[in-house]
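Presented as structure tokens, the chain that follows is alone, the form predicted alone.
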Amino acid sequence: MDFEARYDVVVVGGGIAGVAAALQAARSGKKTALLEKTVLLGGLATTGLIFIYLPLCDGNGRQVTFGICEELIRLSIEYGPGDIPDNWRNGENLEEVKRLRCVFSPAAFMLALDEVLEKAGVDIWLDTLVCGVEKDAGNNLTGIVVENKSGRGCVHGRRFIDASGDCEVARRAGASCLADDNFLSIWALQYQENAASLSPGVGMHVGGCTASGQPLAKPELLVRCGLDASSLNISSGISGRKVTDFILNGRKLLREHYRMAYENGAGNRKNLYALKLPAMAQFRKIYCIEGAYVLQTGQNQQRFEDSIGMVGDWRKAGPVWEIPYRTLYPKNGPGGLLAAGRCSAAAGDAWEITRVIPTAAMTGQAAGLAAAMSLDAGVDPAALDVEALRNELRALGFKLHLPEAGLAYS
């Protein structure tokens, strides 16, 4: 090894889940490192250009997600445009754009994330790629092997949080993980003459198809690009080849989008064009841990005694999910590991709920707090006193069960 470093808590992945986890661990008094493979923080929300901070409410005027998640939505527009609807508390069955959410400038959000982490004393490692793990004889994680411009080294820790988005740490450490299908699509920033700032004309989503070939959004693009859905390599699981194919085929969709727009007279190369492409693959689901509990389709409006927070369904008003603490640690080791965001345990439609910004921020904060508390208690995160954790989360402003937000169980 060319270098070594030691921390109390090591967070892998600088997306929203990782940022929230590192913030909370540092604010809990732990020496914290945040490892990020790119040079930008925010993950899919920023580097990936999916720049919609989805709702923190149920669409019927009740806020259900709090804490760092609420702090970050306001930071997302501190240095750039974007607005939270003033009347989100009024009305029933509100569409997404009228709920407690906002659209933000990815670059502006990145600046705010740098600042808040620096203020908290988080040691940020950018341009640092995870390439292995170290464990002791008891199957406890002890370090993350990384590479950067200093060479290859080991970042040692006492607790680890996998917020990589694809279970990079958990898989390398031998934890059982789950996979699901993706669909081909691309989000990009474009210039459109006379478009309002951050309007749908400036931030654009071009759809493709699911892994099974079912069309989404603009299926004609798939045909006109000459793409065969059966050969798109976007089914469950991941490989280096699949990442490359996913990205290149998404760009083919985008090129065809502009060809069609120019042919149809919707614009030309001087007043309608791509301004910024995503700098990471925009996979929705890759891997999550097989947790001590796996959240399942249809489990909204259900009570979990170990709930560590709630999230709404960003797709429609009404459904609210309690998230069990057991989804944040693996069913069968390794010791010392927690997961957050897309890496937390979920399957089917429930994964659509856990993969987005509000859930990432909420589970990230809960994981960061659990890591710190487990160190103080001298126990593995899986053996942490959950009631003590829940009490601390309430002290941080969380509501943990539906009735606390004025909602009922089904």
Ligand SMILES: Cc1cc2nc3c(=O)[nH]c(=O)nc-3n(C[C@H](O)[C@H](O)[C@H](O)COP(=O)(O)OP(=O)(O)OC[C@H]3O[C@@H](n4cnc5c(N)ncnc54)[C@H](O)[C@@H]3O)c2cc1C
The other form holds:
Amino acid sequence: MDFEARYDVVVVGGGIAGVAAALQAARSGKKTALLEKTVLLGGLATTGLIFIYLPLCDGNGRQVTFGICEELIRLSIEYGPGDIPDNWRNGENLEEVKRLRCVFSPAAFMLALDEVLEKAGVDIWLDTLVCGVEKDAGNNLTGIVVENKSGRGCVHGRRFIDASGDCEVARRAGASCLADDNFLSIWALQYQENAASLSPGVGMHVGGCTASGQPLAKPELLVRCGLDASSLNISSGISGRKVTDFILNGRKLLREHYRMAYENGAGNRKNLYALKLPAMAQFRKIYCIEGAYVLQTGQNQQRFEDSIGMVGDWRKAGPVWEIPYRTLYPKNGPGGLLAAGRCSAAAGDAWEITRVIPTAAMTGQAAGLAAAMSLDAGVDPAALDVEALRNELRALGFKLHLPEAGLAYS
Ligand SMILES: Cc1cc2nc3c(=O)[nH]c(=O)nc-3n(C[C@H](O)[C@H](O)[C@H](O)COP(=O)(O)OP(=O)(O)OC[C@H]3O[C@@H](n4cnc5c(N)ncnc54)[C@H](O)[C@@H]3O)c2cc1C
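Can you give me the structure for the form predicted together with the ligand, which would complement the form predicted alone we have just seen?
To see the whole picture, the full complex is given below, headed by that same chain.
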């Protein structure tokens, strides 16, 4: 790891948004670094033990999200179980309500993510904590301050993508950010003997084998979700204390779940127990940038002239959102910065749409391409020719407006 290296594009956060951004920037010919504080790629989707790749379709048989988002859904099951409904396998757009989504093993997905990034030539920095930024006198980002086993140093670049999930870069660079609240929940991998699945939509069945290749007799890995609707006041600001409390209280929920299960005879400590806990805080939303535009509640089925792609509503069939390019860069700088995934600008119910895996992949790819194109054009991402960006996205297989997917505006 070389603090003297100069990158074209520096991506902060190796979650799904950061992976997609780094992949696209590297494929666009840019020297790209991906900085990740853990030793695993995939972020919440993998390290956080989320295991459902939400739909790339509208729920009525129309695929609306394309590109790296589709590549990643296939990679999520390359080294593990899980299936994409048959009718979608060949890119067919049948009148079928079974959604284009899949359940994957987080560990299997991580193995595939390493491979695809290495193939693309992305310089991956694992175990590297971002803890500051450097800017020039004109309020343009010039570097990301990190700490890892090599010590403390600065990773210099010309364009930066904040895919940290909570605007680590944008906030440290002084950009205005928006916050939202969470409810307490925990998803964990659980051993449950003889279980077929958990509850509908939440269960995951992962087969396994012994070291000698014999199938395991019965064990299954299942994911358990506990919920507590209480507000955590994250919207008033995040802190080290709140993160710690969130995690400890989540684990308390899990302990209560097992204590109750043992008491009521649903299982015992040998056939029902926690196998793996999430290694990152499972906040749904913390901070996103205050973008040049902030996507709002109810703006589905609405045309945006600067749309860089579409996403469906994972909760119900029908609603489809066009995502404006302006949600990917901050309203008042700093220069050189783009945001992707959970960090892109959205409020209220719209954030429910932008915070999930397909949108993270889609906005990540768009941000990676915008970073590369803004370098070629010698302009800040905020001044990029959006039509040129949209043309490139179309060339990469994106559909940008509802009618292109056979859908109508409201
Ligand atoms: C309980 C729960 C259930 C969910 N269920 C689903 C679901 O079923 N399906 C679905 O599609 N989505 C689901 N989501 C949402 C989804 O998984 C995530 O929001 C999405 O994966 C976010 O991707 P991201 O890349 O934007 O951010 P993240 O996954 O948060 O990635 C950010 C990355 O940045 C790294 N990072 C952060 N700070 C630093 C730093 N200072 N230095 C270096 N690296 C840093 C992190 O380690 C992480 O790897 C769920 C979320 C939660 C909390």
